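In structure tokens, the next block holds one chain alone, the form predicted on its own.
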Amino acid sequence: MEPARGSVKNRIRQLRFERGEMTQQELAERIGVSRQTVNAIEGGKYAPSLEVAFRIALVFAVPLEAVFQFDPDAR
């Protein structure tokens, strides 16, 4: 059996700066997580829970797929 492939990419940094240079701390407070968690999600080191992903999309008033994209070919 071949190992699972794919990775989740995100546009959080771009969306933060499009929204008046929102800081990671400001986003963290609005979604109920630590700044370190936002940093890890934004940097692709950590995949958020579905609930946190929806909260992020709500903060930016965009659909979930405008924040997160799945790349099935990435390892």
Given for the second form:
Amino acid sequence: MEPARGSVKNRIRQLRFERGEMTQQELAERIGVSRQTVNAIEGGKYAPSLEVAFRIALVFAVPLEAVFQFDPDAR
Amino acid sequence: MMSSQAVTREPRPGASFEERSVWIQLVGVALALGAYFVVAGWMLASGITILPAFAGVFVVAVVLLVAILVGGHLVAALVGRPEPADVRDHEIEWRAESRTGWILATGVIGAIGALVVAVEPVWVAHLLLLSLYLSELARLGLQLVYYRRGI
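Form predicted together with its partner chain structure, per the form predicted on its own context:
Every chain and every other molecule in the complex is listed next, the one we just looked at coming first.
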């Protein structure tokens, strides 16, 4: 079996900017995680659970795919 | 829509309370149990093979471990606001545990094998303790790798 490829990209930094420079701390408090976790998600170092992903989308009032995109060719 | 270049990048936050806690546990286990193994190794080399003779050294190591953990967490709480573990912390711990559990399992199987061939209890006990020590060091170390490198 071939190893799985692809990675999850996100637009959280852009969306925070568009919401009046919402800070990572503010987003973290609204979705119930630490600021370090938001930083890790934003930097692509941590793919969040579906529940956390939905909470982030809910904060920005956008569909899930407007926040997260799957790039099947990325390694 | 603003271009991504216009978006300000926030500075990378320092280590979370949970990550600091893992560092404290790693240092505590490495120092306290490491010191125990140095002393126990010396005792075994001197021909002491009565298990109760090691109890006092072990109690001192446990007291040292508790002191490092309590003191370390007090300092960590003063430096930064303590926060409960979140979903990422749990996932990091679970992943590290699932990748290092074999070390303890190997020690347990080895200890059973040692009992079968009638090895002295002092060696069996130390084999179990050593596998627990190595397993904990590996788990805590791997957790720190995951915190830094990402999962």
